[in-house]
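A single chain comes next, written as structure tokens; it is the form predicted on its own.
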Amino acid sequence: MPNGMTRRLFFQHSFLAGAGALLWQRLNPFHDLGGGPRAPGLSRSAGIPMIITSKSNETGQRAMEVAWEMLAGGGSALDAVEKATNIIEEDPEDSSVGYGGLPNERGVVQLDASIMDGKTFSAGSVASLENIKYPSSVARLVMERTDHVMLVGPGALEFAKSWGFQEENLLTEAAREEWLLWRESHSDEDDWGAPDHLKGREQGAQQNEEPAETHGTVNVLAVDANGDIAGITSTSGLSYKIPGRVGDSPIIGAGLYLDNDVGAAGATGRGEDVIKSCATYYIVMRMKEGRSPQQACEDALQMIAQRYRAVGLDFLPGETFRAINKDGQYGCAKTKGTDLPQMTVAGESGVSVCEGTIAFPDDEEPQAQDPDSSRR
């Protein structure tokens, strides 16, 4: 067995759609990053539609049930991640995303969004939203209805009150519980919290609990029939962010590219090092040189530790990327830890929960690497 062989095992949990059964596959392995063929039993034919998200959890699959429903009749990739989008923008129980979403350090929560249509090469996002739990929708109205690509702010929340978007509270009690928590435990220097005389005692079982905090993110990509590509990333950010932080998400060739005769990326994770290394676009032109979707999303994450090493620093951003191409191949990986990223992934055989790969395992070294080896 080739060395990482183990950590590139690549599993598929279909939730069969109409039969509700939870059936376990082990797919073929990733192809090595050195090149070659691309990775066996990923492959489609060219126009045949698929969507992924890197949502796994129930409200994710429940999205790609219904966007692969809207694909396999005939719909736009278009419309679809949008739907997609809109069902995972919703869902209070996700604290990185939309209605939920943990608010800045003042407990307002803000939200960003991009747009691609790869049919006809057009992008729209909107960045510190406010008040509004549908940022992707708003986003693609920038892209149609107007000759920009970004709104921000108090910009953006009029044009979408134009649009007939109503201001809604976006801060759930879950959410406003953990920020309360975050506030009064983030720093003992400040006035938040117990009174000075009482600190370091028992306080109830808030003395040990620890605040939640995130800057997860969801991305939708899709082909459809036609073979057109489209997708969205939408966020609410880095949790107690500084007020008016815009991270990757909203930022066309950071956290979402695509190209319609390639394939498209998305970004999770630690924004401020993707838009640095502009990692999506990265991506996407890795694929356009033949590399396959898992090969690239790992090849983006050696490129991000190279440029770190490159000026005395062993510094592993947490990121994650996804990719699909042209073909209906997929990948996924992050840069480290230990649990494997996850992605739901819908197409003609169902709708699966997949695992891809980590790029510096935890229980591994790292070592120094040239993204671009594989060329030579």
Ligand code: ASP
The other form holds:
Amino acid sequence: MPNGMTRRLFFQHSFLAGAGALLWQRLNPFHDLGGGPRAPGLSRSAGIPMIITSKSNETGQRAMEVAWEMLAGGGSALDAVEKATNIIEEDPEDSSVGYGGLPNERGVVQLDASIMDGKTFSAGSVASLENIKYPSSVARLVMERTDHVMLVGPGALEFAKSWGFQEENLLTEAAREEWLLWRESHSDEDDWGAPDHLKGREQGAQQNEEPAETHGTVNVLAVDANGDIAGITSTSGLSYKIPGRVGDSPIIGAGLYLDNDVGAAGATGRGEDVIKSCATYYIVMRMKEGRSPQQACEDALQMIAQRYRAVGLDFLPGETFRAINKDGQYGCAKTKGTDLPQMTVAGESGVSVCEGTIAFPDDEEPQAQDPDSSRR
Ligand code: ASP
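Having gone through the form predicted on its own, I am curious about the other one (the form predicted in complex with the ligand); can you provide its structure?
Every component of the complex follows; first up is the chain already shown.
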């Protein structure tokens, strides 16, 4: 960025640099809009079979170890992605997926999930599902035991119960406390929280705390030894969402897409924009045209940025894409921020946490670009 120019001005400058530039942009829809990967956009490969998840914490790594054992023993990609996702869905510490997920604005946990099986070109999904810990497994039953793709709300719950899923309270104490804090702090013009004359006397640390930033989702994508591809996206969605809000995660082509001849892609982040841009479908189509998973994820971010050129890149939503291809290559990229996006990859050489790229990094320097840290 030129000295003395704000990021906003720089983007405007990039966008409005004259008719010639605009024509060039139209002819070259994937040109770099002024941002650029801050980490090398390498094509990395784990070979096949392989499996990845968007989660890089201990639970995500354990899920990859378990799923890898299944794949190494000749198991299907479909079974491996379901098993790995279930491990993440039942983790009470994960406030963005399954049990322990943050609730909607009324304090109710509503889950979204989708699954695709490349071998049979099948898909299933559930949205706004309450009280069931494993929405991805319900989505799999929608895929395998109905002629529909998507069930929502009470219908999805009734369907899950008919298959023996037990209803349980998914709102953990920690998530309930976060929600109460959000309710008391998100506006100073409502009646939640202590009355003004008691505020200074309230005990505890809550008084000055802001709720933590709270969103996230899990993508799990795999290729098995037969070369078949499967994927799942599962989430409790945006925290404190309007009841009934459905994000991108259960929408085929938005939160998840795959093609058995090409590869798979999953999305996390602001779902509304992933839906509008059909982002994972786009990524898979880019891979079909020969782009690597890393390049295809970066292409999708540029594509979305193009859509935002009229209003400015300050409004670009926070989104992260992860993709694999049929050969076991993988990649990941996100729109903006400072911390590089991560994914956990399991393959013949072990389980590794890998970093991807940022298309439009914030002004500060990002964390040091560590190469993959690996462990077996
Ligand atoms: N994509 C999810 C949704 O919009 C949320 C997230 O990944 O942060 O529901």
